[in-house]
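One chain comes next, on its own, written as structure tokens: the form predicted alone.
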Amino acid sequence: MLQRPRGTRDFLPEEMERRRCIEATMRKVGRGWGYREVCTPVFEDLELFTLRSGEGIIQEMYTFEDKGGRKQALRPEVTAPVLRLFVNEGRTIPKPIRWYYFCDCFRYERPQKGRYREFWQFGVELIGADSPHAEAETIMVADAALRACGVSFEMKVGHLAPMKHLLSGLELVFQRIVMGYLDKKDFDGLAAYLASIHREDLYDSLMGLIACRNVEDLFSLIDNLPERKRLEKVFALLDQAEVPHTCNFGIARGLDYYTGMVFEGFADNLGAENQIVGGGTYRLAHLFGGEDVGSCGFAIGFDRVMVSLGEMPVPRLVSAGVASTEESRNYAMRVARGFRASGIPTTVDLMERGLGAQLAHLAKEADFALIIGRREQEKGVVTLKNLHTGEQKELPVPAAIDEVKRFGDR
């Protein structure tokens, strides 16, 4: 028997559902931020995604050649391939630009609670806006998008001008080795390491901003920062929008990629992988041909959402199916198109069952049962059977499809 490939997943209808609620309630956010959705390829030119982040990351992506000998990758993430639209396509659009996405995405890594192979992202850019406004809004979009799906999460902000100030003294590369200690807190590795370049006076400098926990302990530290004014403004905004956040200005997300703010948010009841948005400001349009032009956005990993929410309950529309007598059918098909067509949901058999075994069969799947047969079609009427009370009656068509409304409405 064949089974579906490792890293992936199927979902059977209670769970599509599931998800498809909480995916509705994260695109009515963005759009009441005024975003509107884009949607991209799903497999890009390979370069696409190296030209960003290396070589390096060939190997955590799904790559092949297609019959032009062309390389190709599926999607890794999809801020490349959205500035790549705006590149190709969104040039001329009045600027900011605010895009939403929700795609699905691939990397071949080793599976594991909250991170698949095959995996969705909702996300946002915001194209165009280089100030401390935009980076303010970003943040608070992330946060209304999460708190409306009901997810219990922490938010940290900070800033790379003052890693990067510490680290001025350093050459790119050992700058990228000490970001990359501190992105997996191993500060013993990180002290050996800046032991072997005879740099140890960097230590208790890293350690003092790992430890600031407000603008006011940052500045006691580095009073000299350039972005200064930037950066306070940022969190003024945050704190007058009240949005709940704590300072980490020992986030180190790709040194090479963000310019300024950067952000993540970690739910209260994941254990390790439980990183469910992370983001900041960045500039990347010009490595595919575009304007140099700041930008902001973020990444939600839909996936550990759903797993953070656990077995949320779910609204569903009531639904009625149809019991028939065979002479009776061509009524029961006219009713029950009338039922779709005032949206409620309306099955009807198709294994020319008995009356008796179809009856059975709606209760286990439906609210209401459309008992038909000749007297209902010779009257223009339905029998309307409660499937959950038992209580039935007999009514016309409209009056029917209020009861079961009214129904739903409760």
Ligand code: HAM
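Here the structure is a predicted model, which is why all the values come from computation and not from measurement. Residue numbers count along the first chain shown, from 1. Basically, rigid core = biggest C-alpha set you can superpose within 1.5 Å across the two forms. What changes on going to the form predicted in complex with the ligand:
Once the cores line up, the CA of Gly54 ends up 2 angstroms or more apart between these two forms. Annotation: Cα of Lys184 displaced by at least 2 Å between these two forms, core superposition. Remark: with the core as the superposition reference, the CA shift of Tyr193 between these two forms reaches 2 Å or more.
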Second form
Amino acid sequence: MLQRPRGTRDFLPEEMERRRCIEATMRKVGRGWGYREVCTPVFEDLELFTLRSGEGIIQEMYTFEDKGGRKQALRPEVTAPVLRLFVNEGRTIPKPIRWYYFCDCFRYERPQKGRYREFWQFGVELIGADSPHAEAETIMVADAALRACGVSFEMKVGHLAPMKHLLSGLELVFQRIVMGYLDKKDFDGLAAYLASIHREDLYDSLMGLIACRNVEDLFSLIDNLPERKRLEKVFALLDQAEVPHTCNFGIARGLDYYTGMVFEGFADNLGAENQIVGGGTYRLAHLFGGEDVGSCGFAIGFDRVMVSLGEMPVPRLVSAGVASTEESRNYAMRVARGFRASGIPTTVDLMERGLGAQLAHLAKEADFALIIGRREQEKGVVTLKNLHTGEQKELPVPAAIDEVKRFGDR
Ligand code: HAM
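Having seen the form predicted alone, can you show the form predicted in complex with the ligand?
Let's see the whole complex now, leading with the same chain.
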């Protein structure tokens, strides 16, 4: 038997209904904050991601050469594509630009619960607003989206400036390696690496930085940070808006394009793969040939949100199915059309089964049966059977539609 590729998933209707419901909630929050949806291709020129996304992502990319010999990649994330879109099409759009996306991404990772090779992200990019208000807004939108979905989580907010300040004596390539260890929280690896480049001295300062739990702690450690005012302002805005968060200056992020504020959210009830959102301030547009605009954004790991929420019930459309005799099929089809036109999902028999077998089948998948034989056809009515209670009554078609709708509104 052929199987789906490792790290991918199939979704049955119940799961898809749950996913669509949560997706709709996230979209609604994004839209509510003034963000509008964009969509970019599933594959892009490989270069888009190798320019600045970072070694981790590059190692995990699905790449291929197309028939024209061009190197392509399935998108591992959506920020670079959205900024490419901005450079291509968005130059004349008044700033700040608020865009959101809901897309599948591909990373060749070792699959486990909450970590897949194809996964979905809901993200926003706020392009061209280089201010603490913009940074605070992206955190607020992420917080609002997760909260609206009912996820229980902790939001950690930091800034790259203090870490870069401590690492300023290191060449950029070494800085990135150190930040890679910090991102993975691999402190033994970090110590070994610092020893290998004869900078053991940095270990304690970095650990001191990670231990800071508020801006006062931070500025007692590093007092001459040019970004101080801006950093304080972001935290003050979050406090004013009562967005729950903790300070964490150990956040390094796994992608290389971040330049300032960074944040990560962690679900309370997930295991190893508990990071459900990541984002921050970055600069990318100038690398793609556009103006150097400051931007910020985040992406929520939609699949991890779904794992965190579990098998929750979602509102379901009330449904009907026709059980009819063969001679009344035309009339039955007309009745079914009327029900569908009123927004009630309605099926008809396709197996030429007898009335009893049709009803037995409907009992397993519909809320109501519309029983139709010669008598119903001649009177222009339908016998409506509630498949939950067994109750049945003869009604004119509009009255039957109303009855089914009332059941759905309960
Ligand atoms: P990221 O942290 O690489 O950031 O991914 C965002 C979220 O996607 C993660 O927090 C996680 O929940 C989810 N995620 C990542 N990899 C997987 C996977 N293999 N399986 C399931 N979920 C996964 C970005 O992608 C940035 N583009 C975010 C951003 C937007 N920064 C600025 N704007």
